[in-house]
Amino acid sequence: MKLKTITAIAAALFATTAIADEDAELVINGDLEIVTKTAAPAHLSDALDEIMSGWRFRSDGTQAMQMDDFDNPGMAAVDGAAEAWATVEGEKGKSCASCHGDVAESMVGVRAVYPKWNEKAGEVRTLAMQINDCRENQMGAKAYGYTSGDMAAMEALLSVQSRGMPVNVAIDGPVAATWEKGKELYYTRFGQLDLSCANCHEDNYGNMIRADHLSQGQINGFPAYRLKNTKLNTVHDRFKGCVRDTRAETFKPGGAEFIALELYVASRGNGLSVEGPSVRN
């Protein structure tokens, strides 16, 4: 089948109908403000008017599930990890807890503004890289696998203690050149279907692609617990998914390509809410 013909039933594929109400307000247990639509950051002035979070082009149900923590799946994962900060392991004998003391006191903020420059290893980090960092260097314990449950369940227990803040994503000074990646990567087009990011997040967002609600893409609900394969899934977990799903060759998670489609990705949402665990289709 020619390029142009696999492109062309690929484009018929997305429709102009909504499932959900995209002006709906997210407050979490009934007191805690989540900002889900807001003014574009600058630095995507020609693309975007208004950046807004994936939980609005979700469905009334499951939009609700992330309104309660009690009905939310991932924070069952949230409570295995808070057990794991306070568990001694590896040959160091120590905790997440001996060198950072109590979670909801020492980690209010940090997944705001990850991925970020790391000055002493000279490197982009991402959130699971600096776990990882910790684990083998500080605990002298094995590193989780980079999209393992472990590792989704311990973002999810950061992200719980800096919801509500807004994403503030550095782009310039040491990691301007791995944000022009990411942007690069973005709107590559890849894979039989011919398909960028941005052919679904940018330019079709809020239409159907067969069953599913197209959101914008955003990054600052992760890790988000999906309902389709039930479990709490990582950034890198769902762009593998992504461009799997063009029927192309994907990248490694944790690898050079997905480290710089982060921290681009992530600094679209700046001034979005942090707000996982999300729950999500």
Partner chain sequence: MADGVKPRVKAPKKAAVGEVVTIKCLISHSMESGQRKDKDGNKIPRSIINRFTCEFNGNSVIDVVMEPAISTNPYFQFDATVPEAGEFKFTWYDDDGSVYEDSKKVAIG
Second form
Amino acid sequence: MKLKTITAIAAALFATTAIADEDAELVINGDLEIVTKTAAPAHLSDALDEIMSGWRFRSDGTQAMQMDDFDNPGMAAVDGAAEAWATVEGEKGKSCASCHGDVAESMVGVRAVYPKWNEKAGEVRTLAMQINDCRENQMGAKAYGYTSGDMAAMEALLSVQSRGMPVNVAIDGPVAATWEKGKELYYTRFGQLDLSCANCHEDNYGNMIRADHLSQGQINGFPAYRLKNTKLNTVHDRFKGCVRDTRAETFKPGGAEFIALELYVASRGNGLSVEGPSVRN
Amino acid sequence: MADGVKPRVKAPKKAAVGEVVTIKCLISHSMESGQRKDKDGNKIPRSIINRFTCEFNGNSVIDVVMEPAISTNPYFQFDATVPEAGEFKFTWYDDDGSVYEDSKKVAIG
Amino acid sequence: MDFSRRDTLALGLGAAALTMLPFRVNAAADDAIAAFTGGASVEDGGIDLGAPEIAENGNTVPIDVSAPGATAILLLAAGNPTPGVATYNFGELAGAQSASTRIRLAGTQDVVAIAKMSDGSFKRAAKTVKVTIGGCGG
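In place of the form predicted on its own, output the structure of the form predicted in complex with its partner chain.
Next comes the full complex, and the chain you just saw is listed first.
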């Protein structure tokens, strides 16, 4: 058989298999509409026309798991974090609730604008950095591990309060320098495999890399409950894995590189809805 | 008792007499299968939830024998008939002898 | 550990023999079925088994099964190290003889469901689920 014929047959076979339903819409609990596809933000329009949430690239069964909060295994951690929110911890005898009251009121819209500039501290802060700042300085409690289960659960709790709202991180003003650094990292090739984020997630989303169906690498759905490790995963954890998979010495979660990268990658999703906790491969 | 084991159940608060309702149950549990090995190559012993039951007013809805092939954070969805007002009782039995419980009341309406 | 050439060959042959065993013919799965049916004959049909053609990830595969009129359903993964997955026993207040769950599959294999019907007969359904590995899953 000629190689062309074999490839054509293989392509046809693959096409009929439901790898993902890229036209499906996500509605959570029957009433919360999630934007999973929209026009690319201005700063990205020369590279992409449309941006799409990772949800669109998953199989029917995986997509279904996000449609009901009682099908979503990531929501169990949200329950735990809601308890932690009300639990007094640390030397100052406070809980998150002592200052912030009801999480469903005080935290609306917060996740949607992170990472962002913190004027008082004079730095770009990720959600994890801010959570730990509160814990250490306001509560006198021990910081959560940057990519720990506790941190992922708390990020998930905060994400739920912004669920359905558009991601809207600032890219100008005091964060501009960090954003540029993040953008440079995104397009830099790393590792023995000499791959940049863009090689897969901008040039090849929708294609298969061996057995994985490549998404655009958006982070609007983080923290993500990954089926492969059956737990919530944070953004820096995933970045660490991606860089390691290029066979490079990977960067440290919480370090300057990933903070910059997180700001830039978050801005690539400006317009998509905050979706977390999401369910992914 | 295994750490951090929490049930999470979706059941309706109200039903008509004789209505069939959908129940969704999840419990956070690592379901250590007994197949994994630690860093030194020793098998990590099995430690799973081996049985799940759902009852309504003392009558059985479903009784599931569970094996290590059930994924971490075991999830079940099934249908139940509601003959009268009452309470669903959910019970999970752990290999280590622990028993986890949850319950949901249902009114007729 | 020092392997002689003989040892290495023997190991290699053993591994080859194991991978050549077709997943459909799995003695342990057959034993589990026999224990459930008491040796009675099993017919195809009368039971619906929902499973993805390609699993998103073998660690968490959604499986649903439905057999109207059944008192119990046995779920098996014929290619797992041990084939048992679950046994659903339906009580008098079951709204339907069906249930969904998520299971672990060690590799491409048949998922088998055997329903014990209220009249004492047994029904069977099976689906092949492809489980892939490899990519940049991190």
